[in-house]
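A single chain, nothing else alongside it, follows as structure tokens in the form predicted alone.
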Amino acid sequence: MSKVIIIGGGHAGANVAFSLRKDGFEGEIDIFSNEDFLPYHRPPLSKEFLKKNIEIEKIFFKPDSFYREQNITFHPNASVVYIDTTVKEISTHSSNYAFDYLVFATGSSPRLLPMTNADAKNLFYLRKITDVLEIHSQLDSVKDIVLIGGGYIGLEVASAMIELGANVTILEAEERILKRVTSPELSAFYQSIHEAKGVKVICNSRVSGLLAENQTINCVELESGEKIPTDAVLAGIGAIPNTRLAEDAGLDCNNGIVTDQYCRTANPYILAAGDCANSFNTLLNQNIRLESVPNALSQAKVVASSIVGNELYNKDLPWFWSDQYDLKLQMAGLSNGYDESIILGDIEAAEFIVCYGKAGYLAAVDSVNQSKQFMLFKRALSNGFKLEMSLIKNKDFQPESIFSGSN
């Protein structure tokens, strides 16, 4: 009877396993993390699990009961620190464990500040549970706090911190916020919301140094040669895919381990999901790596059916998702390089989609506070429907004809 083991305790990992037992595989299935914690949620890390909302054992998963009733091994604290795939083994630091299918789940890491008192105290980053932890320990003492990035995690702390009765600060290295991912106007709607609530946003800012005293920041320092006193920082500068294991193990890595449709390497008997895996998308026609819930779920599905002997192939549309105070942004498709866009809705009142094309047809879609048109545009572009700019900017145009029939 085969075995399974699996690298990574997080979302990729742990649905791996769940797929696993639904799809009928009956042997043996281990799953090694090196965190102390049950396989969770991660995006409460940066909404209410960091507001105190919920508690940890609210973001798991499952119970510890389910993996017992499922026979499904979890280890924790269980870093793998060598594999011989010649032989179809792991090694922790305590055991080797001999398997038939090998899963890397191993997610990313932080981008890390490299300058001097990058190891204080009170720089925070923010990537699991243990992270949020430390920020709960300090936050009686944290007035004034300094987030270093513009991007969604930074966004949605500064939501949170807000929420939490602190001043917070972004600083942003480009002219504007979210400037890699979405239009001007969404990131303008989004830094007047931010401000409203009473963040600071400065862009353009790229920070020089970090001022420190008894291994604790107490001011960030721009190359602008502005000094901004905090007690606070918290860095999302972006993640790095976590190879280094898989370089070693001799498979293909470039930004990413590098997997065909099936979630396979070039070892058939070695697989990966998620943070880690730059997959073969069938809908998009390419090699692509995702940082997102969805992409995670929907590659461990794709690797339980190559394991099990069935033809899931990685073909989901990728999509993602921001809360922020009351507003829900949810994004469907890639918008880099898009040629056009155009605004559906009213900005002023916060419910709009921003529709982004590429070479006349639509690429991509934004959305805030439109769910259910959102998932109109969400479904048409996983159907690969080709729509077509011009249908989009008629003023009559609606997006619940797309499937109507009446355009």
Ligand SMILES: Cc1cc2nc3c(=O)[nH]c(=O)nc-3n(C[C@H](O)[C@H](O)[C@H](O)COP(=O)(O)OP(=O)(O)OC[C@H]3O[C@@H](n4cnc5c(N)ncnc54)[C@H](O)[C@@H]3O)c2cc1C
The other form holds:
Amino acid sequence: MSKVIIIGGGHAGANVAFSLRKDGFEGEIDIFSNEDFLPYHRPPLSKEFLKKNIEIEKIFFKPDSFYREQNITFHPNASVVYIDTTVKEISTHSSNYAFDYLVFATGSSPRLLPMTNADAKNLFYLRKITDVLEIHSQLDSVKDIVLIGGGYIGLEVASAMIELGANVTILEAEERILKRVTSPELSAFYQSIHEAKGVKVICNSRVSGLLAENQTINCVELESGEKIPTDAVLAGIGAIPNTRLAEDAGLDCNNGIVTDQYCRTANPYILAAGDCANSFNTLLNQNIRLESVPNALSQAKVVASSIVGNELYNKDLPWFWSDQYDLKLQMAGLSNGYDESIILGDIEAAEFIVCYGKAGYLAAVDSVNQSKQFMLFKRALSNGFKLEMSLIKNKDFQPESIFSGSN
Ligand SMILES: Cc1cc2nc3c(=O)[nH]c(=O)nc-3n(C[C@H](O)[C@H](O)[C@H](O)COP(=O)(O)OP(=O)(O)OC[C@H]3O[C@@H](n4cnc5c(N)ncnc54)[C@H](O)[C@@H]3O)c2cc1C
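Show the form predicted in complex with the named molecule, please, because up to now only the form predicted alone has appeared in this conversation.
Time for the whole complex; same chain goes first.
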């Protein structure tokens, strides 16, 4: 009977195991995780769990008993450090384990700040439960916090810290927040929301140094010479796929472990899913690496299908969500390179959708508090519908009509 080893117990890794059992796989399944906790939901780390609104047990995917019932062996605190692809064996610090199929679900790691005092006690990153526990342990002494990076992590942490009563400053190196992922309109909207909540947003601000005493940062220095006193710093400046092991094992890596649409590497017994994978997506007709829960879940199903001999493949539309204050942002499709955009709804009321077009057709949408309409656009894009931007621009256009045929 086959043995599957999964490296990484995050969204992708755990769900490969769950899907394998759902697909009827009866062989051995071992998940190796270098974390000390059962597989858990990562999004709450910058939202409800950071705000202390939910208990740790609530963010676990499943209780301990589920893994036993499903005969899935979970190895906590077990870093995989070496892979021998010839004899099909992995090694942790203490043992070796044979596999028939190996799944990389190693995720990504925060990009680190390359500067002096980056090892200070009050400099945080946000990726794991332990990061949040560390932040919580110091919260009482944090009145002012500087967030380096105005991406999703920075903005969600800003929202949480405001609710926790801190004074928050966001430093963004680009001329606008969220520049890498969205349009100027949406960036401006989110900046105004954060500012209205009391966050100080400083764009075009490059950090030149962290000033510290006794390994504790007390001031962030900008290239402009400005100095911002602070009690703590959190850096959310992007993530890097965890590919070192795969590279050492001789697998093709290029901004992620390269796979085909079946999530297979060039070695048919080695697969990859989630943040660590750069996989071919047939809907987009390109290889892409995505950092999102929906991507990890959908690729986990594809990996399981490839192992049991079914025929799923990557064809899902990229999508993502972010919660800040009472705003639900949902994004679907790829808006990069868009050549026109139109806003449906009411920005003032914080209920709108930005539609992005490429060459006359809808390519992506960003939705704020418009979940129902968002789902219609997402469904249309997922099914490869060619929605003309001219139709969407018509003042009588209703997203509800996309599937009713009245447009
Ligand atoms: C704070 C935060 C908030 C987020 N919010 C959202 C959101 O709102 N919506 C959304 O769609 N996405 C969100 N994301 C992104 C989403 O969580 C990731 O895309 C998702 O976790 C990817 O799943 P994964 O299994 O590929 O990686 P991960 O969940 O990171 O799991 C990888 C696991 O592998 C382990 N590992 C790595 N190397 C080894 C090794 N050698 N041996 C053993 N174990 C190893 C890692 O420690 C980790 O536990 C958020 C991410 C973060 C950090």
